[in-house]
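Here we start with a single chain on its own, the form predicted alone, put down as structure tokens.
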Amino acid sequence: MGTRAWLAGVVAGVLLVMCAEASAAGPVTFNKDVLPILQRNCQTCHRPGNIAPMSFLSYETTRPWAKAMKAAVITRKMPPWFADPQYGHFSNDRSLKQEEIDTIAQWVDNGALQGDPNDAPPPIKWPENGWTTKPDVVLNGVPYTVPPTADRNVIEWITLVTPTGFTKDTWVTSVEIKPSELGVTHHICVSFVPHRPGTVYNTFLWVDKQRDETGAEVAPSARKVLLPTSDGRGREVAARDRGNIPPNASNGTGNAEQNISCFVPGRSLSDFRPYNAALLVPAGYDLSWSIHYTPNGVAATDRPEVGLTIAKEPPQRWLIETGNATDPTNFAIPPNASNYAPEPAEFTFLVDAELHWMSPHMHVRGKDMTYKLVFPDGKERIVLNVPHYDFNWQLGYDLAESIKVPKGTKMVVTGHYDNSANNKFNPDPNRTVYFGNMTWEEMFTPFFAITVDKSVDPKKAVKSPRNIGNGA
């Protein structure tokens, strides 16, 4: 037998074995092959009460979306994940492997069969009411009715203070923010703040800003406004001038006001338990809210909640989450600029720390963001690169293994913006874009979380750029 004939025989034999194995394995089914993928990668969002508009907990709720699911995973639109795999490994990476994409595609192409119920893995026991983790304590916000429309589609950012009710020092190990009306909630951020004399609880406060016909801010306007209270009465309060620091803003040197956690598309839970860390919330502290709603054509009353898990014993490490940006007075994206680079944000670590988590924040012209550590010996390391930023999915990236950051290390964060007509999300490429709260304005806010030894004063752990407050 010649070499070619022998090779042909071997190949034919291998193919026969593979076909036999495939036949023995049977067709791809939902219960045996697809459901395990959905549990690992999709159900965090695709379940009742969460951000996704459809549930993937069962065959009955998933089957109508089979073709759309195939299209989304083949194009890698879903699950959303934007970190460059060359830099770092992340424990919450839900992107699909190619074989998982092939499995879903094959399932759809073969008729989206349900399969034997006995092949299905046990269902994940998700917490009730849409929580990602079961809270020990739930703090309620104040209901707010978002009108179906607003002038220029603008509802200014709202601030609010509510009591925590904590009568003793409390160690908080996770913070989850859960709005009830996801369709109108642009963001909700919360911080634990010292109680201030004269604080008025459960009262919404905002600044009426002068805006042009496009909704862009053109000048500050501060006046007294009548604001609703929880009992339905009105209360006249003084609006803050532009430039004042809202109650939930960090002071630029750590978590002087005990952290800031946010609900934004793709992110609602800040979990410190994997780091063996917690936030100390002293007795009597209040909860400060920063809220931004956007009308969507239907009136909706949002009833936000904050769920906390509590440690019984003091942790070994402090958790610090921060992310201030560069000076907004130097931020101006020229018309039609396709690759505008703002001044880099630079943070200096004043103590030894461990880096755990990063989350870029920009608006609709955001293009990319890169986090780089510059160590005291001059060595550099890129720890996160998001080459294709998507404002619709503002993800947090949890490092699979923390990175030790010695005292004196700098974190330098760079980014770019596309203000050209090639950006399909750009509302107007022909105007200069400045720093601002609304999505048609811009921000450059690189959030990150570190832990430090509990002997360290967390207020003196990180030197941040110019303080302008945290934004979402």
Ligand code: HEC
Contents of the next structure:
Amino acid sequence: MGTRAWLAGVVAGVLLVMCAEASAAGPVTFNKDVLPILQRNCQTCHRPGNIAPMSFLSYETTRPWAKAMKAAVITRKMPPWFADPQYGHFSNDRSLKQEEIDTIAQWVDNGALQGDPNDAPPPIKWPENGWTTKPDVVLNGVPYTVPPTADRNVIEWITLVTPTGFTKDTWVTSVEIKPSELGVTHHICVSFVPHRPGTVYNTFLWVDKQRDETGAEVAPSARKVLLPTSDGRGREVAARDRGNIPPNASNGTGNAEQNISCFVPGRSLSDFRPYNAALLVPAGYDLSWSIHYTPNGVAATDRPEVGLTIAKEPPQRWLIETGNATDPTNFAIPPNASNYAPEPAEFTFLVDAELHWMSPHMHVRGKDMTYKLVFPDGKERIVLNVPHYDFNWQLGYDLAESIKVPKGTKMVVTGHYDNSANNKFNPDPNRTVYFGNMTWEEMFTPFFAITVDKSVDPKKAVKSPRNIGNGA
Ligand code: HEC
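Could the form predicted in complex with the ligand be shown next, to go alongside the form predicted alone?
Below is the whole assembly, all chains and molecules, this chain first.
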């Protein structure tokens, strides 16, 4: 074999190997390889009208984000997901498999090609107007204009009551909350409440709270304390003694009803249809709203809507959502504490139930939360562990298979808070942090949803030391 022939052979061989690699998988393209991943794992948020600021529905809108996408998936910043995979499987787990991460990375490294349009999967038919469900009934809120700024940047939690217009008992099978101005909407929670004589419809109500210069709520009995500062002059802040919190401090809006659904980052829909369950809304009930807006520099008028699906047949099961078991008078995170553990939140199941959903709620100092079931025979099972809680994502975790919870079972939820300077979200490590609504105060609210047989009185299904389901 002459040199030339040998060289040609080598080149042909190399070419053969390269072609074999390329044609086995083909070059990674948007249409063939990336779009299916985006449809499954990203588009639920990354589409017009939803919470993510950019759309990943088409190549044109996705291409500019290619580099950022690679970085976001490799670091597992996206999709947001915080459950420890050791415990439980969740149907809304959108986290990527390693091969999917590799596919996105290769796509970006090879120039983010579009590929053959014939390779693209059919587009997902996302519901119109930003709804995830196709609501049977839409209830309107009242437009609210959020100013560009506010004193201490605080707009107190607002409550509002609007009529449902339900003239007969109604079985609500899903509740979806859709603000029009996502940028200023911190949360919107709704509950169905009995109509009270004297209820004034469509009127915003809030409690004017006294706040110190940091924005923290000052209880009526507050006193000032001097905190040491590096310049030696000290700084005066309001302080509350442990056990000194007014009874309604965690729920100063007076809205003590059970919230049935909330719009918070990463979650806007409560869907009971997969469980054959519904919420009974008696005729004449009103819709109560708890709304928290945060100014973000530009005036915005929010027009929130609530979309409901309704069952025509009576449901097999009732849905119950709860989560508040913390005594606020016993909750105080000391300055600079890096691993504060409040008293565990404890719930006792008074009837046989099925657990479907959990959603840890803490604020910026929240660090981790673990839900454990303690069965009547003493066996224990961790059902959700969120080892690195991130306040920016209020995710709900939908159990892929519901868990049977026999009567007498306890749910015990533990958590930790980081009030040290190492917590980059901590606005002030030098203060004691009490229970309260605002993000610089703290909450310890392990929301969860269960269903019970329709013969059960939903009010007598779960017991906690403090049976109030309010707060987000
Ligand atoms: C639960 C909703 C949700 C899902 C699911 C989701 N995202 Fe996002 N994503 C957001 C939101 C909201 C933002 C903007 C706020 C932020 O950056 O945290 C964002 C931001 C991003 C950014 C910009 C990040 C940056 O560093 O600036 C990228 C890139 C991104 N997402 C990619 C993805 C990809 C790829 C997927 C799917 C594999 C995905 N996201 C799934 C909600 C989501």
